[in-house]
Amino acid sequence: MSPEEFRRQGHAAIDWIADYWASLDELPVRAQVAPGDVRRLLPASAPEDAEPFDAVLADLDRVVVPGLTHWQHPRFFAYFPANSSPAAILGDLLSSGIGAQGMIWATSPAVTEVEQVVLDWFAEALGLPAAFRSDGPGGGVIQDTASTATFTALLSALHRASGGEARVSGVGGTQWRVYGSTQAHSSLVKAAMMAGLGEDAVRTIAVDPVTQAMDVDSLRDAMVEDVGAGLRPVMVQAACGSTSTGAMDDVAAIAEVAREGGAWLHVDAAWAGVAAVCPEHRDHLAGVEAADSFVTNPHKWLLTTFDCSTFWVRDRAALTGALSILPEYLRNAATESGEVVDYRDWHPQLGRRFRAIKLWAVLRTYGLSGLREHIRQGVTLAEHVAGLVASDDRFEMVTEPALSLVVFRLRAGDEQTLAAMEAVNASGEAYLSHTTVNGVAAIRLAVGSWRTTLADVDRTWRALQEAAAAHG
């Protein structure tokens, strides 16, 4: 592809994205295809001869779009938002165009140093402790997802607790214990599996039936019991915004228990942590200054294209001690000087993209004031949903609203609740997800797209009311 052709097709690709966004309001939110429908539209083998890029763009419309669930749709309320704002997309495009590998400082100094500065900016914007800054004992790094961040935190915790033996001889005969509430993300169990501890190493702690937050007394009792049985606590995970209901664990109280047991404290604020750009939405992070590590995902609610998961540690020595390895082909004077950070030591992967550009673009083009406005709009819309639930006797709240997440149900029962939700989803009008809370089914409505308006929320609510009339 010549430079002129690249320029022409680049404009065409941007035009396609803009047209796609413009068309979303009229498209069904959830994909309306059966298993195998998309596959049958594709040839069995790759083309022998080159095809023009125009053909690829044409097949986006013919093959791909009908088989998409549209995460950028203004009435996508399932799971959590996965924003792709214009600034972030352009930042990601620039990263792809530069195509640099940033595994060590020497391979592209700007990749490392821009990331350090951007994460320092972001840590300050969230009100995180100074120890998490790059000029302190810790620092931040952009991971792909919070799942990788949790795995990395566990490896760091094992390194510290084992005095470095875990990376040399494995987990050995020590019976390690990892703790999280019954509402903790499934990535905690997966981290234990990947670290060689096994699923049974994770002890789930009961939650308050009303708030769904971890019962701190139960955590303390579990750790005392485990130590008495010869087991060794290694990490506690606190959830600041659980996936199911947005539950907020008491970080400060959990930190005290973790410290008593000599365990690493990892704070998972994957979805809700970004809300701390607003000073009035920082209460759920109270106590984070005692955490050993912290993760939140700008690629959810903060307008930054996936993947961009920001992860900080209080003491980078445990992190790099667990993961640092220096083969001869990576040796260089800058690394050996000790004056630079080599991010290959901060996560399981060696190769790494220039992810910081898209977050840099978002922070600069929206400004902190624009980001606060976006977060506040999501919270306001969620409060509006809670008011709609309260105004209709057929519905009831299951938990209190958590920032931009609302969890509610039909009073008629589980079957009717799930049937009404599925009717809305199947219609393509909106897309919602569900959970169970204290054994009962509930609908989750998570606001957060930059394209969602009050009219989109009201339109979705009318669809739910009609479904409730049909299934209630």
Second form
Protein chains: 2
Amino acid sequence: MSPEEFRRQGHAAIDWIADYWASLDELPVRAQVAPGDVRRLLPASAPEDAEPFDAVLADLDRVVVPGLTHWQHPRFFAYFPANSSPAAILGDLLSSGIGAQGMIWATSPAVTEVEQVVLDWFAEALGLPAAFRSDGPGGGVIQDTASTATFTALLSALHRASGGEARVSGVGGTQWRVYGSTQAHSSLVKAAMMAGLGEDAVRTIAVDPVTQAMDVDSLRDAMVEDVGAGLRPVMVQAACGSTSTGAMDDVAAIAEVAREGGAWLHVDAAWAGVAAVCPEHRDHLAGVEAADSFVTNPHKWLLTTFDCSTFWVRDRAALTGALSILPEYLRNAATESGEVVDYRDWHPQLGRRFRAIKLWAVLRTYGLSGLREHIRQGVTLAEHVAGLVASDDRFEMVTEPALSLVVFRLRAGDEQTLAAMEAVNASGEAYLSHTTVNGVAAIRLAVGSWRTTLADVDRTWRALQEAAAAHG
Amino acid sequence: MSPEEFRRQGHAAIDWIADYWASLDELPVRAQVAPGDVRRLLPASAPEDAEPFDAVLADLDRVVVPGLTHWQHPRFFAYFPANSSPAAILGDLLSSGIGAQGMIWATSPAVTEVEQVVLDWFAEALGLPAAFRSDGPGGGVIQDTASTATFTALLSALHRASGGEARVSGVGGTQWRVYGSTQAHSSLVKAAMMAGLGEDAVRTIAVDPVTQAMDVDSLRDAMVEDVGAGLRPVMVQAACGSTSTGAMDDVAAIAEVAREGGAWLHVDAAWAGVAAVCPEHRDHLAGVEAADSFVTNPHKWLLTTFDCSTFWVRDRAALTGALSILPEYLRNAATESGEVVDYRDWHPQLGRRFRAIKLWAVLRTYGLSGLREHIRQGVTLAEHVAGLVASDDRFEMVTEPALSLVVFRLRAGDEQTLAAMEAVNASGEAYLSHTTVNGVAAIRLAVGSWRTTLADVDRTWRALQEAAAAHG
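Mind pulling up the form predicted in complex with another copy of the chain next to the form predicted on its own we just looked at?
Starting with the chain above, the whole complex follows.
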């Protein structure tokens, strides 16, 4: 592709995206295909001869779009949002064009330094403790996902608790224990599996049946019992905004217990943490100054195209102690000077792209005031949904609204609740997901897109009411 | 940013990239900054109010470009290439615009099915065994990096060898052993550390001093000795194209030993594997049909913007057995039908972007014939470099050229070799990296960019000759 051809096709790709976004309102939110439908439309082998890029664009319309569930749709309310934005898309595009590798400072210094500065900016914007800043013993890094952040936190915790022995001799020989509530994200168990501890090493702590927050007394009891049985607490995960209902664990109280037990405290605020750009949404992070690590995902609710999971540690020595490797071909004067950070030692991967550009672009082109407005819009719309639920006797709230997440059900029962949700999803009108709370089925509606308006929420509510009439 | 503004700024971003590429030839390849130089140019905090996107573009020129080592530069010969291409950049741009999450089939079916088809295409294009195809018990997936692929392979191996016990009870209790040569990539040790086995679990096998390939007799002896001592072989890694010198392990012979020892065979062809698009470069993969897993990185030499590491397994049940987690909120009819693949269970992360679009775009817009031409151009230029080394008595080859990698030195000694390389790197004229082979320092020159011409190679050689005159 010549430079001129790249410009032409690049402009066409940009226009395709703008047109795709403009078309979303008319598309069914959930893909309407059955297994194999997409595959069947594609040839069996790669082409021998070059095809024009226009053919790829044409196949996006013909093959891909009908097979997509449209996460950027204004009536996508399932799971948590993974919202994208013009600024982030263009920021990431520039990263692709630059094509630099930032595994160590020396391989492209700006990749590392811009990331450090942007993570410092973002920590300040969220009101996080100064201990997480890069100018002290801590620091931040962009991970691909919160799953990786949690895994990395656990490896750091094992490094610290074992006095460096885990990386040398492995995790056998000590009966490590990891703690999270019944509402902790599944990535906590996956992290324990991957780190060689196994699922059984995770002790699941009960939650308050109303708030769904971890019962801190139960945590303390469990830890005391475990220590008495010769087990060794290594990490506690506090969830700020659980996946199921947005439950907020009491970080300050958990920090106290973690400290007593000698365990690393990791705060998983993957979805809810970004709301702290608004001062009024910082309460749920109270106590975070005692955390050893903290993660939140701008790629969920904060307009930064996946992947961008911002992760901070209080003591980067534990992190790099767990993960550092220095092969000969990466030895260099800057690393040996100790004046730079080599992000290769901050995550499982070696290679890393220039992910900071997209977050930098989002922070600058929205400004903190614009980001606050975005978060407040989501919260306001969720409060509106909660009002709608309260206004219709067939429905009831299952938990209190948490930021932009509303969890509710049909009083008629589980089957009716799930049938009504499935009817809305199948219609393509909106897309919701489900969970179970205290054993009963519930519908989750998470507002997140910058495209979602009051009209979208009302339209979705009408669809739910119609489904309730049919299934309730 | 309004749709019209997105189009305008999107076109500007595309043009910025085209202009950046056009400017590369005039830029020093290696960044000319000292630690802190980039950071100093940035404000201390995120802006309160929105800035125009043009300000971000302007800061790329002012702040970022001087702090970059330009991996897309035609005279970037360090490490291995991480080449980008117009098709891949635009493919990834479209993925950002679509913004879909493919953690499970149901969350956006096209993300999974296009990836399956493209991985089948690519396996066929490389001449990989049919066992890796998605229509049998195996299959392929795009990982972010080969480090993650190797880690995932090790977790799968532990799952198989432990009969599923490792994920439940952890890796303690058995003395696992992992094998790789002295030339194995550092990610093998990192994988053992992360999986909870520790560095000491990796037994390093000697290599042939000339070819730098693993000494298979030593592997067999080590494994027999370990089994005799009550240790348990879990995985052997064969390197096809080692990082240091491009050494090619004998996969077929290693497969036999791995089979005898009951170990998983993982083939790490991160850099060299993509050369198998050319039938004449498949010899080094002989025996791969006996491998349990195989990884190669289109994001290195095959024009597919980072991250795109293609990974195949013969038996996906071991992989998903090691990594599957099914929380309530992801339960769905398609998963329960068993008719679909949920890629969430194929890697450490949960979230995943639509990475297949960029590889799909590369395979189609170059065609297999175009990709062969690209690989052959790199090999031809490397052979030319080898000829230049042979023609100058001050230089000598350290190993035989491996595909597009040439490893050579100054006969005058280590210090002179490294000084000459540093002089070229410091000048900005070209960028090379170093290694040590049998204890002596050597310069690595890896050709990879589609922009690199014979003139670029000759210009780099002249710079090396001048540096040799000054330092040799």
